[in-house]
Structures are given as structure tokens and as C-alpha cells.
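Let's start with one chain on its own, the form predicted alone, as C-alpha cells.
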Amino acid sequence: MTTRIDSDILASLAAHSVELIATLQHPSGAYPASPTFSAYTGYSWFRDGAFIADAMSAANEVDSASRFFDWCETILIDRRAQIEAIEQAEAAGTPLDNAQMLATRFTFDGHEGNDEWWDFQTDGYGTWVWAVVTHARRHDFTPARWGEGIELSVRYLLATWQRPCFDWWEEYEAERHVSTLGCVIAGLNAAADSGVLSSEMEQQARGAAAEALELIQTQGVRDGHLVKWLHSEAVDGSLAALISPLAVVDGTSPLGTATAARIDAELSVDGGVHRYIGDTFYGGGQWPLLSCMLGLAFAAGGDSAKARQQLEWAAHTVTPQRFLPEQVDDHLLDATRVPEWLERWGTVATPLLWSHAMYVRLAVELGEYTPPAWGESTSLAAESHHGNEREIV
């Protein structure tokens, strides 16, 4: 078990995490996945970035989150013709292949990049819509600023949500993943509630979200808990996000409490959560961001004590440079697989901005970090709004 950490230390790490994310945010608004990790350098993901933006929004870094959402909308507007072609092919019964779908990650200037990647993932397009509407609601302003991007995302999701695609971890392309469906549901419902859609599209969005939720309830549940993909028996750490922050599943419901309990029993060791049993990426370590997501699920279920333990575990993974990594090797599922990844991509991504973001999000949720009022951002955050990324060494 981890040693209990004082609240002031937890709060200090949260404040540092906000500053780090703000400082590393690109002038375009994109959040780098990791500034130094070879496979991620120069790229921003819609999914990861949306969770980062949600954390920054919760920390009252309103301008930072808004600029990320501006970046997302610009990318979507630039790909209007691609989205229309996908819609038309789907309507004609001749759907385009996966290689012609929207990309998963983009360079900071909004291009697809030249590196091969596992690109067809619909989760990010639902997650950013959920995040931007939540952001607007949280700070009491209209999401109409991003109305064009929200509408384009809904059109893309309506045309593609039923297709199998890669999961959050860029794996298992042939499956229909419950976490992905949850992101789509959250995005479509948020869009329908946003007031920016036509009445016809709002109805379509609500209908697709309801259909996807029914699919999860009938084919994505086993023994009372959510599973990794439809008709699976396994669980995945990402399922906690459907409880919180996405709120697709009520944290106090039997399904919510059973899912959190199953993740805790099967994937967590002393608070450190694995992605899934059988994971071999860098040996299958424990991910701080998933520990924080499980903490949010516990909090949504009313167990703040367990939620705080998850936050403390994540805090214990911080490096001497005060960076939170993508994963740690304290409890590997298959240590024999570490060398191949070290040779391929180098050491584990550190810092991972998504890890810092989920730590912030849970710290705010538990009241362990009280953000400054909007407009009273730290000097590092303000500095990042005017120029270059700070170098990480």
C-alpha cells in the first residue's frame, strides 16, 4: 500500500501539473501528448487532448481549454469535404474503407503527419464534443463558438459509430469497443443538448446515442459489469471513464459500482491500474491516468476515501523532475516484453500530459486542489499563451 500523502503535497502537484500543461501547450492550441517521447513528439490526439482540456477547464484555465477546442474545430472545418464524402458513401451503401476515415492524431499545425499510425478511432470525435459542451456549461457561456465543429463531428459520428475501429490503445481494430461507444454516446448527447444543432440533427444524435447505449446494455455487459468490447468477458481500465468524467453510466447504479469494483479487483494492484489483462506494451505496467479515472469512478459512486487512495497512488509515481509518466514498471504483467519497446521507441513517455491532466481532474473533484479563479492563472500559464513551448530536459 502507498504511504498517505498530505493534502498540501497533493495540491502542489496539481498546481504544478496545470502549469506544465499550460506551458507546453502549442501556440496553435494543441496539447502535445508528450514533449520528448519519440513516437508521440509533435502530435496531439483529439481523445487525449479532450481529457486534458476538460481538466484544464475544471482548473479554471478557461482560455487554455478554449484554444484547444478552437484547434479541434479548425481541423474539422478543413476536412469538411472528407466528412461529406464519408457521409455520402455510407448513405449509398458503399462505405469507404478505414484508411479513408479521419485520423486519430494530428501535428500541431493540423496535418495528419507522415508516420504510419493506427488511425481509425471514433472515440476522440465524441470525446472532444462532450468536453467542449461541458466546458461551456461549466463556465456559463454558449458552445455556439464551436457550433460548426460540433455539427461536423456529429455528422461524422452518425456515419461511422457502428463500425468496428481501433480502441483507445490503438489495438483490436475488428472489435466494437465499449469505451469507444461510451465516448460516442457522451459526445452525441452533449451535442444534442448544446443548442447548436438543427432539430433534425439533434433528433438523429439522440437516437444514435440511445441505440449505442442499448447496444452496451445488451451486448457490452457480463456478470453485471461493463466489458472491453461487445460480447467480451474481459474488462479494460478505460471503462472507468464511462462512469466519470463521461457520466454515461451512473456511478451509484449497480452497473457503475460493479464496473468500478471489477476494474479494481482485476486490474488494480495497490491502486495502480493496468490497461487490461494480457497487455504487453512496455511489459504491461500500471497507468497513473487510469488510476485517476478509477478514482473518479469511485468518487461518482460516493466512495471518496477510495478515490483519494487512487490520487495518492498516482502522486507516488511522480519523478524527481515532477513529471507523471504514461506507466510505471512496479508491477509488470510481462517483463519479457520490455526490451522490444525500449529498442523501438526508447523509455516510457515521461511526462505524459494526459497523466497530469487526469491527476488534476481527480484532485479538483476531491477538493484536494482549489484552482485560482478564472483570470487569475499562474504566470507560467499566462506565459504559454504568448509564445513558445518551454523546453523539457
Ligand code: BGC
Contents of the next structure:
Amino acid sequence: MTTRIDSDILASLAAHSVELIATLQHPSGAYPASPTFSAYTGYSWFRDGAFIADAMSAANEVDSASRFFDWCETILIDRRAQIEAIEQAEAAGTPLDNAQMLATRFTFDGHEGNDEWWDFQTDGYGTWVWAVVTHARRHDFTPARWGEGIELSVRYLLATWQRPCFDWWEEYEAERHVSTLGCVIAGLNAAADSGVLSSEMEQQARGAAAEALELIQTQGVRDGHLVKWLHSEAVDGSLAALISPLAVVDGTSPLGTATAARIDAELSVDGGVHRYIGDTFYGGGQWPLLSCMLGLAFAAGGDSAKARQQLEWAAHTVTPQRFLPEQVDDHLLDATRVPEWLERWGTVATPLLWSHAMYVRLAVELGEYTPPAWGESTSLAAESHHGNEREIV
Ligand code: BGC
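Instead of the form predicted alone shown above, give the structure for the form predicted together with ligand BGC, please.
Next comes the full complex, this chain leading.
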């Protein structure tokens, strides 16, 4: 087990993480996944970005989060014709193929880019809607500013949510993934509650969310816990997010506690969470962002002591440059698979903004980081940059 870390050090890393994310946010509002990692450079993901924006919102970085949501909305508005074509083909019973669906990631200026990617993934279109509505509610304003983007996302999800697609890890395209469905449910319910939809679309959103939830409950549960995809037996670290922050599953319910316990038992080693058994990406190491998501799930289940241990584990992964990586290699599922990735893409993505974001989100949740009030944050970020730098040991 890791040694205990004092609260002031945990808080300092959270403040630093907020500052890092704010510094790296592109003027367009896009959050880069990682500024330096070969395969990610120049791109922003709806999935990563939505969770990053949620963390920035929770840290009272209201403008930063809003600007990311503006970026999302612009991308959707620019693809209105594509969404309408997808909708019409679906309604006519002649659905378009996966290559014609919306992309997973975009360049900072809002284009698909020229690099091949595992593109059809619906989760991000639900997650950003959940994040933007949560943001507006948290800071007590209306999400109407993003009404057009929310509506287009709902229309896209209504036409596509039933289809198998790549999961959070951009794998297993032929399956229907429980984490993906969870993101869709969170997004559709948030949209339905947002007040920006017509009453007809609001009903459709609620109906599809209820149907997807029923699907998870009947085909996505095994031995009392959620599973990686419909009818599978395994768990996936991403399932913790359905408990918190997405709140699709109540953290104190039997399903919530059993899912967190199963992830802990099957995928966590000392608090460091693997994505899933059989992961070979860079040897299948432990992901700080998943450790924080499991921490959020523990907190939602009422176990803040275990949640804090998760935060500490994540803090221990920080590099001397104070970057949080995508994964660490302290415990690998298959060490023989490391060299091929090093050769293909170089060293592990570091910093990964999503890792910093989940760290911040959990630190705020646990009261280990009390963000400055909205509007005061810039001066605090500047202060922590010039002095008070602390090494995590
Ligand atoms: C992960 C995705 C993530 C992307 C960018 C990939 O390796 O599997 O979940 O969105 O990196 O961070």
C-alpha cells in the first residue's frame, strides 16, 4: 500500500492540475487529450473533454468549462446535415454504416483530421450533454446557451444508441457496452431535464433512456454487478463512472455497491485500477483516472475513507514534472506487450488531461480541494504557479 499523503499536498496537486488544464486549453475551447503524446496530439475527444469540463466546472472554472461546451456545440451545428441524414436513414429502415457516423475526436479547430481512428463511439455525445446540463445546474444558470447542441445530440443519440459501437477504450466494435449505454442514459435524462427540448423530444429522450436502463438491468448485470458489455461476465473499470459522476446507478444500491466491490476485487491492485482483464495496451497497466472514478463510486456509496485511498494512489503516480500519466507500469497484466506500443506510439501519454481532471473531481468531492469561488480562480492559479510548488513523495 502507498504511504499516506497529507491533505495540503493532495490539495496542491489539485490546484496545479486545474492550472495545467486551464493553461493547455486551446483558444477554441477544446481540451487536448495530451499535448505531447504522438497519437493524441492535436485532437480533443468528446469523452475526455466532457469529463475534463465537469471537473473544471466542479473546481469553479466556469468559463473554461463553458468554452469547451461551446466547442462541442459548434461541432454539432456544423454537422447538422450529417445528423439529419443519419436520422432519416434510420427512420426509413436503411441505417447508414458506421463510417458515416459522427467522429469520436476532432482537431481543435473542429475538423475530423486526417488520421485514421476507431471512430464510431456514442458515449461522448451523451457525456457532454450530461456534463453541460450538470454544469449549468451546479452554477445556477440555464443551459439554454447550448440548446441547439443539446437538441442535435439527442437527435443523434435517438437514431444511434441501439447500435453496437467501439467502447471507451476504442475496442470491441461489435458489442453493446454497458459504460457506453450509461453515458447515453445520463445524457438523454439530462437533456430531458434541461428544459431546452420540445415536449415531444423530451418524451422521446426519457423513453430511450428508460429503455436503455432496462437493457442494462436485464442484460448488463451478472451476479448482481454491472458487466463490460451486454451478456458478458467481466467488469470494466469504466463502469464505476455510472455510479459517479454520472449517477445512473445509485452508489448505495445493491447494484452500485456490488459493481464497485467487483471492480475493486477484480481490477484494482493496491488502489491502482486496470481497465479490464486481458488489457494489453502498453502491457495493461493501472490508470489513475479509473482509480479516481472508483474513488468517486466509493464516496457515492458512503465510504469516504476508501475513496481517499484512491485519491492518494492517483497522487502517487505524479511525475517529477507534476504530470499525471494515462497509466503506470507498477503492475502490468502482460509485460510482454509493452515494447510493441513503445515502438508504435512512444512512451505513455503524460500528462493526460483526463487523469488530472478525475483527480480534481475526486479531490473536490472529498473536500480535499476547496476551489476558490467563481471569478477568483485565476489569481490562485497564478499564485500556486509562482510559489508553493511541492513535490509529491
Ligand atoms: C483511450 C480513450 C481516450 C483516448 C484519449 C485512448 O487510449 O482508450 O479512452 O479517449 O486515449 O485520451
